[in-house]
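Listed next as structure tokens is one chain, alone, in the form predicted alone.
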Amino acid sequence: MSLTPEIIALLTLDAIFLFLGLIALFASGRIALWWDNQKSTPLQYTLSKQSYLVSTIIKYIFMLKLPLFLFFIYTCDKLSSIIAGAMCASGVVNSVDFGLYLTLFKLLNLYLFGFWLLLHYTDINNEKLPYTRLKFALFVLFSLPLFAEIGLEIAFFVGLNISKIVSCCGTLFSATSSSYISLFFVVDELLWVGGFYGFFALSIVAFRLKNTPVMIFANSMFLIFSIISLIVFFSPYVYELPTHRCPFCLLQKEYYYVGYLLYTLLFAGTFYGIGGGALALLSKKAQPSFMKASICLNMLYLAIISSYPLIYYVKNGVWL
């Protein structure tokens, strides 16, 4: 293992969120075990200060989750230039086995601690904290997905070779890789970015028709398209280069550090759509802002990624 500043600032984290991880796990059960409002015992009055702690906990938590997963993947990024073979973070994740899984827990945790905290939001806005007992028992079953990133990200620095000579992403990414990336490649990428049009499209139609389930399910599919059209048809107008599709390369400097922006108006506007339904149907109340904000969030990634593909045949008169 090597120890970079990076590496040390991420694996002392890792220890502290595996800390309040396991305080704000114990608490949790107790609240959703025994919490009744209507009770006004000692251990009521407890239960209601433990879960005020909690809480706090699980904020401090999802905002520093929020930038580390950046920071994860700026740590990879910078760690490429002495692995040989990496020209990207993507190289140096999937230099260990599970590096790719190690990300996918990474981007889930952030759903649906979002969405936990939207569910807190709403249930300290009642008077009659009608949430409580559900928004803890679902922490106690999120906190499962936490410790499998906390376990993964420890575990993937430790087998981190930097001796070890990797792919580069110009080989990970493409259809001759032996990988099951390749398997994008083998679908007629019109039918990605069919897909990914159409889905937009259905999302705005669930909007208009107020249709909850609609919309949770035209912005997961939205979301996974997306990534799977922007590997296989849009990055390579994003680098001008046929052969360029990786994702990871969005953002590094010689791009202008695009995908920071591309990822957040993304992971944004599909966070609203599904986490804010879920919301809606839990309470049986329409969540129109969330809504709103799925759409204009997805709509802006929409043009800003449709614009370069538009842009370079303008400037050229082909297509890649």
The other form holds:
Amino acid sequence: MSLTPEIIALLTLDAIFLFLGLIALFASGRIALWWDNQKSTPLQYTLSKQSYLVSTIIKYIFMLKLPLFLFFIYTCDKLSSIIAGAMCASGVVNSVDFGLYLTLFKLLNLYLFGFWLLLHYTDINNEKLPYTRLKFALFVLFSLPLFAEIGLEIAFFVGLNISKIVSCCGTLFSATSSSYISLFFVVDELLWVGGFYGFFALSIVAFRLKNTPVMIFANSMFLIFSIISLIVFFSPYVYELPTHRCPFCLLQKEYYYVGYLLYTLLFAGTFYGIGGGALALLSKKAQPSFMKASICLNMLYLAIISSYPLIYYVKNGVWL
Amino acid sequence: MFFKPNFSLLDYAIRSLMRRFGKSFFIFLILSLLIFLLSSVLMIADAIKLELNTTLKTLPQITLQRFIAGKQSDIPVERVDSLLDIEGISAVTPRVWGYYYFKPAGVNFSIVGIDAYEEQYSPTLTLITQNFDMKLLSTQESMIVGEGVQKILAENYYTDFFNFVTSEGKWKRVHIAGVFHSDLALESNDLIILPKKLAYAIFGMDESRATDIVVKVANAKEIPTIVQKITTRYPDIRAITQDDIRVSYQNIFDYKSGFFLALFSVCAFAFFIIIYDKTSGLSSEEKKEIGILKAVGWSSDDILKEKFYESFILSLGAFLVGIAFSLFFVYGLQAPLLRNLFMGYSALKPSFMLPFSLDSSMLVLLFLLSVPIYIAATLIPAWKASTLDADEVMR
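What about the form predicted together with its partner chain, after the form predicted alone?
Now the complete complex, all chains and molecules, led by this one.
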């Protein structure tokens, strides 16, 4: 375990999240069980007061989790300079067995909390508060990955051994490694890239047809295929190096921090697509503004990431 | 879409803070002080790290030390020739150096023996050999000392010579031929430079041995391979590379500032209990205010938002003030008192300027350690206040 200032900051905030999250969990469990908008009992009165507390806590956690996700990656990047073998965040993340799951949980929580807030805003803007019970039941469910993430993060920093030699991204993200990431390379890269463009096209079709389930499906697949095709196909063009396929190195200074822009666009775009779609299904009301935002952000991502191979081809006349 | 800034609410929040000036100001002051202390410590650590990293570049790429039974001992000089056989090594210099304890002042001088004809391993030494006549130094048995050494010696009435006590107990009288000034104060303040022969005599060392050996490598990327080759050839040798030193510096400074940060967390926790207590105990006037707001149609959500604005303004203000003061304290005043935390108190520790370094990640770190934590402390009291009933408090 190494206590750098960054790690202490992350752990302190984790402790706060844990404390506030437990309060929110307790309160939302009560609300989910006994909420009844028709009643005017003292219990109902207390519950409606507590609902403000829970939503404030969730807003607080979510607003901090957004920058903290980037800060976590940054911390790992910084730690890579003192861990032998690590050259960027991926080496540090993978130096502990569950590091990858931690990152995935962090991402999942952003989506879940974001969706919860979407639902919350729809709920409080409706006089009848139709989703109150549902949203608090959902929070009880969503708090599980939140607590899992906090637990994993604490275990991650405790288990971080700075004298252990780890693999760098060059070996992690290559066809020769034995990890499951190498499985992506078994399949022809054209399939991944084809899927990437295909699912984007499908989401446009779904938007035109106003078909929400297809929209959700297309966006989820688009997210998965984007990340895989980024590793398998696009990243070598960003680095201009045929063997370098790390999704974390994009965040470094040498590449003008382009990763922060790309990931923000991709995650925000697919979030509006999936979350907005789920909201439309729940409220049985189309959410065209979310869909438009989703299409725009995804298109921007697609344009930027596609420009890398194109510009490379125009400059050099060959594909990598 | 989640937080549309509401300027009327912001205005209301600022006025509300001003109305309770005494209470807000107290919190503001303590919070700024905490942030000031924290950011000063982190900034000093960062600045010293930067200075050390600059010095690091002038250190030898590989230093070879010999260990016998876990204790460092001298290396036979004849190994130099056999090391030169290894491909990729461009220069090998045996060094004679050590510490000389000067009891009257209770300090250690670093003594380095150099030869007029060999290539120097550090730019500072090269500069010194260019400025002083080393041949004269060895014929006249004299030395060149750093500024700090000269000061200490002068305080003990040695103004133009110094009597070393050798390991056999004899006196060795050495003239002070000159004093050097260097930009890299950390490196050279406590330094004494002697001809090699004199250094051997003072330490009582065998002239066929060296304290350690410094290796220069043509291609820095080959360092790990060369280290491996050397240690296979001589298993009793430990090789220390520049990178090893950099990592240990980083660890030490992270540890020191982390340790302070842990103390800070305790202080902050105590402070937040006070905040929690202060903000949850509302005065009757504040209660009346909330009652009136509710009566004129504010919802609990609006009051929560207003309270959020209040704590955000307060903590952000304290953050900015704290940072501004610590910038002035660390780089303007050169951090009196606090820098000793990192430097130690040794009498010969040099005085040097803390180089200015402030990056955005440091600001983000400080922000995360102050503003969100303060807001978390006020979250529950604010909620309690916002859910007060209008009729109850108005009564």
